[in-house]
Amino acid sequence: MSVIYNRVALIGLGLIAGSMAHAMRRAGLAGEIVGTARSAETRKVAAEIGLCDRIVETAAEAVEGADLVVLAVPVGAMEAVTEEIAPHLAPGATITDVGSVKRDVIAAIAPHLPEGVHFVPGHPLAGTEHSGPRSGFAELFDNRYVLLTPDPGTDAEAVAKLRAFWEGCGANVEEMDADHHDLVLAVTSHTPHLIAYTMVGVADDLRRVTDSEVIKYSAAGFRDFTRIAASDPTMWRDVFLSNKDATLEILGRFTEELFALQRAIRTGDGDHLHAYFTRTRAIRRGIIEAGQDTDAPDFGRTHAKPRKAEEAEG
């Protein structure tokens, strides 16, 4: 690959931005990578490990002269960061984000952008339960999907350039309407995370099962709930508050399904249970066939490389 952007500014230096930095370097996509984070400690660590070519103290300083600006901060912080950087954005620059909610992010960012700056919202469907500047790795986006949700009328060249950038990072790229994106993610990510948090909370409440038993016997299934529920609490708080309507809709549907299963168990309706589990097993097989996981008995994860765990993104 050749250089696509001369200067990329990463605002926020956690798992996603860090992995973007590694992936950009691997493919030679950026002339210079400039990074910043709100926390002085995060900036210090990022500088120590050479995560970016330059680490600066403020977002305003980071975006100076950048032709791509990536907002990799919690959804709830997007508006304040955009207000800070707006006067410093270069004419013709593209600004994108990595938030797992799109309609609220568009409403928070778009009104503050100056004329001549191209806004292409994005969401990489990749991640692990790890966070911080040390957690990134170049392979995070390989064969994962990145969804772009530009509003109609967005500069086609800017969208094509960002698509090429993400493909250079190893990702599959698709475009989608922002509202449909939020519904899709409520099904595939947001509601499963909420259920995982709930299941872990239930285990904490069931004092008849001791803490040591929960820990020792977690391979029975609880382990996989706890992995998802280990994700960043600030990010997930913002996700649920920002994607409220779609998440509540899918939770309502989940509740209906749960009641039907409760009734089948109560009445001994084995045929219903078998048919239901057969259908859901087929969906799992489809995920494997699409290359988004493996059929390994340990769910595609290896203890030697914990960062490359099964996706637990936003």
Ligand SMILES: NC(=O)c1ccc[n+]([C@@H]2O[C@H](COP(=O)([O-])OP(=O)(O)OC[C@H]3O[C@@H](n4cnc5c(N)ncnc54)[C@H](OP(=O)(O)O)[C@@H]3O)[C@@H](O)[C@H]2O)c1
Given for the second form:
There are 2 protein chains.
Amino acid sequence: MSVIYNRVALIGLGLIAGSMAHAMRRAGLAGEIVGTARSAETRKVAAEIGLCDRIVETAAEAVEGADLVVLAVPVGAMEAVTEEIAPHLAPGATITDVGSVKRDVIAAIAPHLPEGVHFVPGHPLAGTEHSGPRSGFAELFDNRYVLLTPDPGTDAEAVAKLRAFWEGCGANVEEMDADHHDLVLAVTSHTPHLIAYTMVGVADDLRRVTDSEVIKYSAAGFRDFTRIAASDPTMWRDVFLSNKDATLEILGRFTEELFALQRAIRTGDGDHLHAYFTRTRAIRRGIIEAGQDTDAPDFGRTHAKPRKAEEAEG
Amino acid sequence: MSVIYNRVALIGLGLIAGSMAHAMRRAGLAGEIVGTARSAETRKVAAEIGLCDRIVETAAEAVEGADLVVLAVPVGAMEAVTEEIAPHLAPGATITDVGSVKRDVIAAIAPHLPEGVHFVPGHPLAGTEHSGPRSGFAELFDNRYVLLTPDPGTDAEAVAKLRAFWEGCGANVEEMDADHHDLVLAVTSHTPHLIAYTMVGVADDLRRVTDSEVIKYSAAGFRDFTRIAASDPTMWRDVFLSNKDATLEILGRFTEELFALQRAIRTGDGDHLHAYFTRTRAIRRGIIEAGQDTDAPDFGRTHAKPRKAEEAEG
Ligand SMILES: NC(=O)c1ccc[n+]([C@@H]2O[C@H](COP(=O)([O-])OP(=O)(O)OC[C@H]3O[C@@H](n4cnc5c(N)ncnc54)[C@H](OP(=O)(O)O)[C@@H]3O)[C@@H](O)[C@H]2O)c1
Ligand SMILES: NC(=O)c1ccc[n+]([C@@H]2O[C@H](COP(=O)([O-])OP(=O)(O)OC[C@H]3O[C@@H](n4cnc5c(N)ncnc54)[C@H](OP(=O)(O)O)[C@@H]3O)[C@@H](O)[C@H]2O)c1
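Next, give the form predicted together with the named molecule, keeping in mind that what was shown is the form predicted alone.
Once more the chain from above appears, this time first in line as the rest of the complex follows.
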């Protein structure tokens, strides 16, 4: 793979930007990677582990002379960052973001950009529950989808270049309309996260009653929810506040279906339950066949050892 | 480890009974393992893979001379199986079950048992989304909890022996009251499963609109739900019908919390959302420290390759 951008500026150095840095290096996609983050602490860690070729103190400085600028901060911080960097963007540069919501983020970024800069909004559908400058890894995007939602009038070459860049990072790239993106993601990501947070919150209330039972006996299904509900609170607050309409729409459908199942339980309608639970199996098969998850039982996870025991050994 | 029961009879040969057979052999806990299942097909597969020492055609035959009888069929089938085997149980034998619900299962089994047989209800908190005679493995119970819910009047020696047996299978054993079990499991397992089924059902409806997008773009959180919602429909129908009260109670709390979060999204109350999402993180840490899950990002799962590509290679 050869160099696609001579200088890439990463604004924000968390899970996504960090993984992009690793993936770019793996494939040699960038002449130079310049990075910056809000806090001195994150910049220090990033410098220590050599995450970028150069770490600078401000976003304004980071974008100087960059031909690709990546905004990798929480959705709610996009506007302020854009305002800071706009006067410093190089003419002809491409600016993209990795925000989990598109319509609101576009509305926050686009109005501040100068003429002659190409804005190609994006969203890599890949993540883990971890965050921060140490959490990234080169394989995060391998065989995952990146959705680009450019305005139809956007420079075709700029879009093609960003597509090649993400493909170089291991991803499959698709383009779609921003509103459609927000609806699909409300289904595949935002509503599931809200539900997981809610269920874990309910258990947390009950935990006060039953001591640590909820934790000890979590293996029967609940612990999967806790992984999702361990994601970054700021990121997710921003996602729900900015993808309000689509999330509320899907939540409405969800509660409707939940009430129907609840009613089937109450009335003892086993046929309804059985039919519903049979239908949902097919989706899992589809996901495995599409290469989007492992078929290994329980995600192939190995049984964790109690930390106590490890400490005793070490 | 030495032999604890001279003859163990497994009624039902699915994930749980199969894993018990493997675990018993690993530790040499049984003199002989006799197994049976409802269908000729399952018995044939079990015989082919040597799951038990002996496979017999009927449950009545299987329990002859057994000093431990394990009922490992769906919760709704426990009563009929008990009626079939009751006249054939050896005096002094212990009978246990592995059903995911305890109060209803006890009510289905206990009245049919003859005098002189020790009934110790149980529930291993371990499972995967797979089922059938080929799905079991010896490590399933390692470091997992098994909950026993014997009546206070039960023979202490019989309980102690079953406890030693499960510990020999790798598990941690605890005793509790059946009603309390059903409430705790409604939180850690039954309600999460219902919610996952519901969310996947909503997505399935939407998939008809958006083609296969829900599958392609599942990696952002949704696919974890699909694993849970791929579990056996019969097992789960039975669980909800028999743990009706506790499930409905926890569902009530869940919808209450969900509506509060929904309202916070609608009114733009970011502080409420942020506080809620911060609180739920602590539970995840507790689970990892208790050795009940891995700390590896995304459960340490490896990225699946598309099946198409594998087929092309093969
Ligand atoms: N995590 C996922 O699963 C995932 C997946 C796809 C897309 N995304 C999107 O990717 C973006 C980044 O997420 P991430 O997971 O990489 O987050 P992360 O690991 O938490 O990193 C966030 C970065 O943004 C900086 N930041 C936070 N608040 C800021 C503010 N108000 N102003 C300026 N900088 C700020 C942080 O700086 P400090 O470290 O100095 O605080 C940090 O470097 C978000 O828009 C998110 O929606 C996330
Ligand atoms: N899977 C879990 O995660 C999990 C965890 C803890 C406890 N449990 C409990 O363990 C029990 C067994 O679950 P499993 O996962 O091992 O199920 P499984 O893999 O589906 O196996 C169920 C077994 O029960 C037999 N069976 C089904 N319906 C029957 C009926 N009406 N009469 C007689 N036999 C019948 C099946 O026979 P055929 O193969 O011939 O159809 C099969 O051998 C259930 O009570 C469940 O609640 C399950």
